[in-house]
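First comes one chain, alone, set out as structure tokens in the form predicted on its own.
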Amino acid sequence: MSLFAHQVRADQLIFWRGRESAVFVFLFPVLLFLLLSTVYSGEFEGRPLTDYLVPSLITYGVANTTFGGLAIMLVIRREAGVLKRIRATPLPAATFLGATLCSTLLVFSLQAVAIMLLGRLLYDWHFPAEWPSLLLGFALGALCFAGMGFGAAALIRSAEGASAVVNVLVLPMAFLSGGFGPTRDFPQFLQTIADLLPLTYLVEIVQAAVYDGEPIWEEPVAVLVLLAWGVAGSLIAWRRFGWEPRER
């Protein structure tokens, strides 16, 4: 145990001294709430649109901090040759994988902190009755999402466009699911392509805890379609994720 406390101490010192990750995965998602909080205005569903706006950002955060930074950060380290050397380490790969992915979901829970922080500062949010559910959905949407972003890590070829292919995936998958606003009024063809997406999902069981004050187990088609992304993500990390750099 101790070991693996050291490690998670290790990552977290890494992540919080690196500003270009600090800013994009830790601050963007916060930032754009303060930015689309300023924005919109008006009603959804007959309460204020802050209201949807704080635990859909957090679900946006759910993506482009467990997905998105955690890919890019396996990606950076594998390509650094950071990996092969922990390989030669004592340090066992379960142990380190398993503080990396801790590590990570550390940042998303101060992330989640933050955004409700602020929305219950600014906008006097509260949370839903429902509120248990709606934490269960944020806790199975990272380690969904978490299992893709061992996927993806397992996918992307190199470091210089990790950052690349995760912004072309989770910017359009969070507009197209609702985690940067209603999608109420989109063309059929995009709420069909929605449809497809895992984070849809995710919104949809934050919806339903928190407008109809609905628990998780009331979305069983919502919670296995996550479930199958982060099992299917997995299954490809298993085959797939290697520790020697691709790009030399």
Given for the second form:
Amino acid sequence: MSLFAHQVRADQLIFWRGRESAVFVFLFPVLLFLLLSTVYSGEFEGRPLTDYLVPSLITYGVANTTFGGLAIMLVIRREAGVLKRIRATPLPAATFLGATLCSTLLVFSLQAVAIMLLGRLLYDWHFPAEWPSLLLGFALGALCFAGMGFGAAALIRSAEGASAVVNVLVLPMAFLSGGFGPTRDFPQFLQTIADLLPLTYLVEIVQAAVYDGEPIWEEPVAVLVLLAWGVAGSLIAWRRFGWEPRER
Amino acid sequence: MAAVDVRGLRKSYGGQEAVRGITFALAEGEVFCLLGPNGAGKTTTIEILEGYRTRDAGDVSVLGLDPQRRDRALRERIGVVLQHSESWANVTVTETLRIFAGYYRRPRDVDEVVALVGLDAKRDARVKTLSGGQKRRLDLALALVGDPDLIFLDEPTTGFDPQARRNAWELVRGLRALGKTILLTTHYLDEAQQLADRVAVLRDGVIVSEGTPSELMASSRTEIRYRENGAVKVIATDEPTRLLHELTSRAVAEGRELEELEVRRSSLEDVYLDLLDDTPE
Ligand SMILES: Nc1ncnc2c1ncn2[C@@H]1O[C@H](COP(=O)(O)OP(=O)(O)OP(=O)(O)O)[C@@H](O)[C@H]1O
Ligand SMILES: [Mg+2]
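So the form predicted on its own is up there; where is the form predicted together with the partner chain?
Below is the whole assembly, all chains and molecules, this chain first.
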């Protein structure tokens, strides 16, 4: 078994064993989907509401899991000295970071599949005609938000700070970007803020695919904004990421 | 070739010099102990050798390589116990060891390592349920699982009960018998005396004394104590036989008893404390 596969397996074991993190990171978006689809019903833009909720809650999962979950996990491990300890072993840094990314994407994929399956079983949800763009959007979003996750981990100084920062960022961002429901009736200043947030553009790509049958390449601005955020996060990580505890 | 060779090593943290030009070497198969009070620069030195920190000046060679370059080949051959570190709370002892074993080309058998550090009874316990000393034993196991040639132990027995400390000493002796080179730091003088082939005493970033434990002890003197007219008298001497003879013959001639008479050689600890006292700031 290659070293990379070994490390992904290790990361998976560690992730699912940590009950709290598994519940928060994996289950929370799934539960939120169940909650929202139970309390709201009816149609949106002439389609069943599940057509809105399934992809939207998956975009929330992108922010929650590949950004928030990743950043918190890295900071906690760094502050506990786990990263420092691993740094003395022959495991190359690139293998470690690549496996971390891969393991996070795996958790996100399972989460997305869970939401789609529940949508299918409970509400007879089906893929839209433009399903390849939907999946491409999720993949692009997951990668870009993971880049931001690495960047955030490099900036956050303490383990307590990590969950605070992530909680303050992710939920309001999902709310403002339309991840939990349409925002067109929001006051203008909230929509202005939303225009600055990367999740808004992921939601845009996804909804264009569902409601307008528009392929992802017809949303070049949204794609570029997402990429810019992802690259910015990765650059910060490249320059600032540390393996040793910042505070002790 | 020396397993570790350090010459004129210097390191400062933002203007504050923590290591101020130290020189020492470890022969292959040697157990070398760094002693010194808090803040003396032990961890700084050891972490430079492990490749965590860059040096400001001096030459350092570890197994013939420069640790600053962080060669993977070097990391294959060293084992590390950090002064502080944790591992994943929710996986078990053997799972943690298996994960680490997977990082090395030729790891040791995990069960063997578990037995070596005396964690058999806890092999399937989650790391978060281990006691402080048991976690420290896991740290030690993680340092050994790659079957290293050179082992760095930064205060490895801190938090051990006396029995566990004895076991750790046995373990270190066993590793030495296998020809491993070991650099350890400790605050326990008896530990240095028990384990080390050579000791260096570090203070304020400078080595103030270096030698075998018995060489360090050579400066130790014999103390004669007794009580006279209610007051305790302490005489330190290099000629205990003659002095004792004088004292006792006088007392016998005067028909007195030397109350609470005690003759003792000062321990490494006394020598160490003297050393730290005598050295000017
Ligand atoms: N990362 C750091 N940043 C700034 N100063 C540091 C850093 N690490 C160590 N120092 C300082 O360098 C000096 C030497 O510290 P070091 O940790 O090497 O001592 P030590 O001999 O290991 O002490 P102890 O016995 O307490 O572990 C201390 O004055 C410490 O405050
Ligand atoms: Mg130290």
